[in-house]
Every structure is written in C-alpha cells, then in structure tokens.
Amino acid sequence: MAVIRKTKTVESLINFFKKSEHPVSILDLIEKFDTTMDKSTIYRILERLEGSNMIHSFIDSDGVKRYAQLKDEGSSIGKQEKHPHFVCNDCGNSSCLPVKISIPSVPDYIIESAEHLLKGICKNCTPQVK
C-alpha cells in the first residue's frame, strides 16, 4: 500500500473523484487539471490513490483507462469487491454497477485479476415508452 501526503495536487484529484458520478478517463484528467498540475504528477498520484485503494481503474470499450472512486464499506460496491463496469454505446458514459462477481477458481492457472465490460444502452439514452 502506497503512502499518501496529503498535498495540495493530492487533494484536488480526491475531491475530484468525491464529486465525480462516473469514472473518468485519464484523458479527461490531464484536461480537467492541465493549469495546475503536469501529466506525470497526474499519473504519479493516480498509481498510489490506486495503490491505496482509494480509486480503482478498468480499461473501457476504446481502450482508454479510467478511474473511478472506491466506495465505502458499507455502500453496494465495496472496496475489495469485484463488479462490473457499464459503458453507455450511446452517450459513452461509464459506471460502476452494483453486482458482485465471483471469479471462479481454475485448476492450474492462477487468477490475479479480473475486468467485465458490459456494453449497451444506459438508462438516460433508452426511449422511454409512453
């Protein structure tokens, strides 16, 4: 687990990801802070917040990396929990769903790790049926 300073550049990217609905590309970061920080700040900060386990990442539908804020213990996501991600065709927002996965064992392979991409229509872009 990395060891978090609680700087100024560090503050700005928690609070970033407190505020933020869906996961964010690290595109959208390099964007979003590029007055106040450099793009290896942002990445430095980013591998030790994953570190610590206070965001995670997965890879979306273009290949891009994007990060997204753990949540808290009790919500329906927790920290050590393994879930899927959404990716909208539509809109191309991205979302953390709420399910649990269970990755199963595998004789003679170890599993490390483990990413689900759903693709599809998110409810904002569905037509709503009268």
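Residue numbers count along the first chain shown, from 1. Definition used throughout: the rigid core is the maximal C-alpha set that superposes within 1.5 Å between two forms. Being a predicted model, the structure only gives us computed values, none of them experimental. Compared with the form predicted together with another copy of the chain:
- Put the two forms on the same core and the Cα of residue 117 is off by less than 2 Å between the two forms.
Alternate state requested, the form predicted together with another copy of the chain (shown: the form predicted alone):
So it's only the chain below, everything else dropped.
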C-alpha cells in the first residue's frame, strides 16, 4: 500500500467523507468535484483511500460502486463481519445498516467474505411518518 500524501485533492475527499451521511457513487463525486479535480484523480484517490482502509465500498444493484467512510466497528476491522448496505427504492439514497447478518455454513464451501445488499424503503420515505 502506497504512502498517501496530503494533497489538496486528497484532503477535499477525506473531508467530504467525514461529513457525508450516506455512501456516494463515484459519479456523484465526479459531478461534485467537477471543477476542482479530474475524474482519473478521483478514481485513483478512492483506490488509495480504500487500500488504506479509510473508506470502504460496495456495488449496488445497478452495478454502481458506492463508497462510504469507514467508521471503526468495535474490534472488527478485518474483512469479516461487515454490515449490510441498504438502497432506498424511493429516494435512491443508500445507507450502512448497523446490524449483523449471520451466514449459515455451507458444506464444502469456505466462506471468506459476504456482501449484503438490501433494498426497500428508508427511514425518510416511509409512508406513515411525516
């Protein structure tokens, strides 16, 4: 893993992730930082940040990669025990859900990692509320 230099572009992105509540797609970032940095730079920085475990990513059901900051979740810094991700069918926002999904063991298969993508209606879009 390469050293990450504190450039303006890197700091902008890190700051953005610190403030962001929801995972964002690369395309959102490219649009957001349209005037300040090149898309290739964004791709490369995200790669480095993920390699250094400062952010994590998942692929949503459209095949779009989304990134979110990596909050430390207790002691589980490793690959296992990741949280599920949620995408709202209504507003399109996604979230990292703070729950644990247990994986049944499957005979003859060694399961090393798991990614769970849930879809439905999020907090803000539920009919009864508001």
